[in-house]
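Take a look at this one chain, the form predicted on its own, written out in structure tokens.
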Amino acid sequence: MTDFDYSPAGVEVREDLRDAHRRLWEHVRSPGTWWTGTQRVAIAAEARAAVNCSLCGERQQALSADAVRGEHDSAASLPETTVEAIHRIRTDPARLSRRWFDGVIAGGLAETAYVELVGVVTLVTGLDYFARSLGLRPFPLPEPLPGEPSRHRPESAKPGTAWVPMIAPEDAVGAEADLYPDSPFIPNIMRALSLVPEEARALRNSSDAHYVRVPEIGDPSVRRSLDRMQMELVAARVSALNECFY
């Protein structure tokens, strides 16, 4: 398994980050709850692929992404459709439109495999970026673990707000007790991904690492390494530099 490990970049990263890292690597190479752990980690692939992607590049060139036809540079043996919205999440987020969601979803992907892949595809980005902001070369892909999915679509997950069913912090119940902590805040953020209660929950995973547990995220005076307004400063930045207008 992979230790991540930083020391190369002769920077001190926390070791509950590290830990995290390797949960969530551990989480890609999984089966999952729609897609196989061999799926899971071609889709982590596809997502890496996708920046070095000629059509890809073209499309972020131009004024609206529709207006360039072609084939993606694909890395693995996934139908077209998936491929397409790995390329177009991983590499031009900010132009999704809905009309580009009925697209791929009247394509045939269905919005639990789009979620789950949406997971897959956000978490192993931020671990590659993690590395580059160090210097360092992405990780090598985990070796996918058998098995098959679970198939499991929670019963509370209703059509609202998003282009896909999500599960209200009120109707997280049974299996899906867990999915939220005991805030009077749940961000739309920590529902996002709740179709596949197992993304939301590596989302959570991952947030609580890198940036503050749910019930903190309204107390300005949390710090880690650094103080609140630091960290608010640098992810402004970074959301207004990748186009992210939540």
Contents of the next structure:
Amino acid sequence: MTDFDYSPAGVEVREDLRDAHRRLWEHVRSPGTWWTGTQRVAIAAEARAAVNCSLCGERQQALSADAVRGEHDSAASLPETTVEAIHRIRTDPARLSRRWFDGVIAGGLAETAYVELVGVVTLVTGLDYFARSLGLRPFPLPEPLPGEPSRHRPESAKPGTAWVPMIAPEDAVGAEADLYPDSPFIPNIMRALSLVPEEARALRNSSDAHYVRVPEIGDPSVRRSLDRMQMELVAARVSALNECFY
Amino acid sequence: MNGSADSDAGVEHGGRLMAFTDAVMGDDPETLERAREALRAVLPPESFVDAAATIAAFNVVDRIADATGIPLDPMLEGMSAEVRRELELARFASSANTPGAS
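Having seen the form predicted on its own, could you give me the form predicted together with its partner chain?
Full complex below, order starting with the chain above.
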């Protein structure tokens, strides 16, 4: 597994976070459910390239992202629709819409592959923000592992209130029995990637280490070194700046 | 959140935490360096790492929510209805994913 070097930041990173980062990089470079390891690392590279993409920059300044046409500054040889999805999720998530999503799917990206892509892009984005916060350069992307995608589509994932099918907690049985924690409340965010269970598991692993465990979200007494009010202040500020209603 | 980064918002070191968060989310390296130094001057190292981890976590959560179109959970919606109205969060485009939310 990749060992991360946080030493230039001059702070000790707790072991559960270090472990989460190692597991995340292993997850990114491994063959996924619908993408190979090589494609997943390419998606991660594209997510980073989006930050300096001229088209994305112009769109962010425009009243409507759709009003600005052009080609993305692309880092890898991924299909155009895939690149569009990666760049928009990384640089302009607040203005994603059902119409945009439908266009991406009509453009040839399957719902399953899209959900896996969302997992890779967002988890890499999170780690990039962690490094930036500490004053570190983005961690080098891992080398992809060989192998074929599993192509496992859970039968219990059903269309519902989100744009993508999800697995309801009561339907998480069999191979997906471990998907959600034993908690009376499973927020939609933990279900959002369940069409690709491995991505939902990766999100949970990451969230448990970076924030608090799902069963503890509703308990204001649960804290880390920062107290819960401080954590929630930072969380609310991030979400406000991202213009995220959720 | 409409609050100013100049105030603590009733939270210990809240002003510096917000200023640091703003700087991480912004694009000015010098502002970020200053905000980081200011925060580290008042927080123990492990708390500073927790702030970085929280920023990372919500950059993941926000993007997943917006990219999958999930609605706000009814329980959370009920708990935060007043704050949402006060901060006028319904102005965000992603509120369309939660029909009837205000």
